[in-house]
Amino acid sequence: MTEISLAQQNFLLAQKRHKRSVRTSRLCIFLLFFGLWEVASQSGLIDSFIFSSPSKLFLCAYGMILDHTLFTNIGITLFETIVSFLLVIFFALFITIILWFNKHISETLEPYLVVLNSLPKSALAPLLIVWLGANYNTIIITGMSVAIFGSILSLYNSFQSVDTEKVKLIYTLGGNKFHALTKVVLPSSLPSLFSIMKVNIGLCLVGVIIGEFIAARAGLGYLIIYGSQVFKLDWVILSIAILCIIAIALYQAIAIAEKYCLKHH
């Protein structure tokens, strides 16, 4: 017993150790990137004005939390991000539930579905933007059109792929669908639908990014488009790094509440 205790022991540490230098790696990398780019562009290696440098983004980022217009940009692009993860999460499971429900309905939506899925998104923000105008609601529903489809789908298909014994199993016990599906079908598929999430996250960024560059007045997205429209690059390259850390912390608030889920589950 204490051998395997040993052993389960020196196992927990091999996995600390291997996350540690995992860690670690990932931040000498993270270093070393910043560090050659700064030395790139104190010694001329590149041209500093088109591909700026660390210290020049932070001169930067200073000025622009000086005169309040990076939290104020970084807050529209974030509110309107979250609002159309939102509502593409719960379009996506209410669709997809009457899809469940009606075999009839979802066999004769499925072509739709795939092609809207397959339509490139870009080239409906114009169209939108005639529609609806040039306002937040425009760009929150670009970057639902970006995940809502594909989310339909996958969802759908974690649906089908439930265990059909156990669904058999409910109704055997006198059980209808309403039960199948609170009691079997939803908590199988919660795995696929934090998996779904985490990709959307990403989508409903770019989404909003696209909106952004069309029809925004403020936003990272419009930072981007009109500084390089005025070769305030600097503000480019900055909005790009913000857009990144945004993307990270996004997706591992996503990774938290799975864990929170699940484990509670």
Given for the second form:
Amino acid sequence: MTEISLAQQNFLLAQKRHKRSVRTSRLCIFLLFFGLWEVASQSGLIDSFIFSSPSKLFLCAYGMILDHTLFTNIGITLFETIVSFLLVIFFALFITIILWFNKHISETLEPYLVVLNSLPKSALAPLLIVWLGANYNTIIITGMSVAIFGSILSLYNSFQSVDTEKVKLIYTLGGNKFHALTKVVLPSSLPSLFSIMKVNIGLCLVGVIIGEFIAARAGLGYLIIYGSQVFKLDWVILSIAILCIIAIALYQAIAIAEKYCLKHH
Amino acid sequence: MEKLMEISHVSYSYHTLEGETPALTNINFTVHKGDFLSIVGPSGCGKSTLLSLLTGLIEPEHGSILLYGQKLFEKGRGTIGYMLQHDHLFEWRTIEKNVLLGLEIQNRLTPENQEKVMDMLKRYGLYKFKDARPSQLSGGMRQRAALIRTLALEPELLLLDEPFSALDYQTRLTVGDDIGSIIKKEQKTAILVTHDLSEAVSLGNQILVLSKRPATIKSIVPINFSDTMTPLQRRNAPEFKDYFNTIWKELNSDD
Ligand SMILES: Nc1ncnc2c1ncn2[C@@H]1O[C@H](COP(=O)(O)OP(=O)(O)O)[C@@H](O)[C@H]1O
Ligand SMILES: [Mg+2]
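Okay, that is the form predicted alone; can I get the form predicted in complex with its partner chain now?
Below is the entire complex, every chain and molecule, led by the chain shown above.
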């Protein structure tokens, strides 16, 4: 294994070159997009009042950092998203475990869960705000409402798809249903739990933004709505760009946690 | 020899919406301490069902199963070792954690018990793999690990449900030999279910021949080889072929 054949070396080299060229192309698109955008707005090809420009966004962000509005708003949206995400995971696990323990409950509730899940959740937001008032709790619940039912259904599916022979093994070793849950069902559902989490973090962000559109006095969703109403489109576009970054960062955080957990479990 | 388990007039049917599937009718036999009983029968005849009954996973519809003269159901789980068709070692546990699973479940993870299991890992050449994941082991080693997981609970009786059927032929012979000698060394009473007649003859000292579903016992054939013979040596003994033929005829006879 010490000697690598010439053919293998060539293959590895070609692979490396291919990877590098993909990376370069990606970077090019990025630079080209922002470059064209800047040039187009500078030269008056597009109206920078409506379409903004990278340099205007930069200045806008700088100004908002100085008057502390940027990080407060980011922080609020991030906080609401993470809390609703954690609550979704907690309740989804809790409810799924109950469903798994009791066939009667799960079969009874199944059609209701399916209906609730296929509901367009953004339609619920105005109602929730009337019911619960315009505050953080409502926005967090709006975020949860987008993700919770789908999570329960997917998680329950993954609990159900556990190899019945593995569960039988637990019983042959003298275990009970609780052991089957902790020793087999939960560990073997961990990979699906992580995929559900990856989907959920995005959904919770969407839900929180919808909530902020309607009810908030702060947060990126509020900035977007308020900015569009007073024609501060720099705010709107900057908030959207930041939302992109937040979405990617949260997703990556879960991907890293996944890598770590699945390696050590 | 002391009577370990007594199965009398046991019948069992599965009930589903599609109808009733009688799996076993009127099964009677006795297992003595130190026996190695092989059960053969056509596939789908009810062999796995019989083992599930013997472990207490399900309860007979008719008849009784007595372990040391006491009713088995519920009590059996954990005192009777059951080795399933696949090893079902958990990839999220190391080999060590896998073989300790039964003790962990039964809250019996004492230092003495762990010591015993580690000794078994050493004796059967798995100790240096104790921190490995199951996927890093060969099929034969995995089967050995699964056996140690079962033996860790020090079962009175060991049930093996076609434990080698997932292995290729070559490995099957050596693993069969291996598992057979481990069971002998640990002086366990065992019941092996298989559809492979030569496996049944090479390991058992009694062969129970089952009919098609719903299974009844067609006959019980005693097997007499010298006690010191390994399963592989049995396969090369001259009587082997005769036993094989007897059982083959029993299996395929029409009454
Ligand atoms: N859970 C079940 N529900 C309904 N029928 C079953 C179930 N398990 C097994 N059977 C049926 O019972 C018969 C015996 O099964 P089994 O004991 O697994 O046979 P073997 O192990 O000898 O191949 C088969 O015909 C099978 O279809
Ligand atoms: Mg079977």
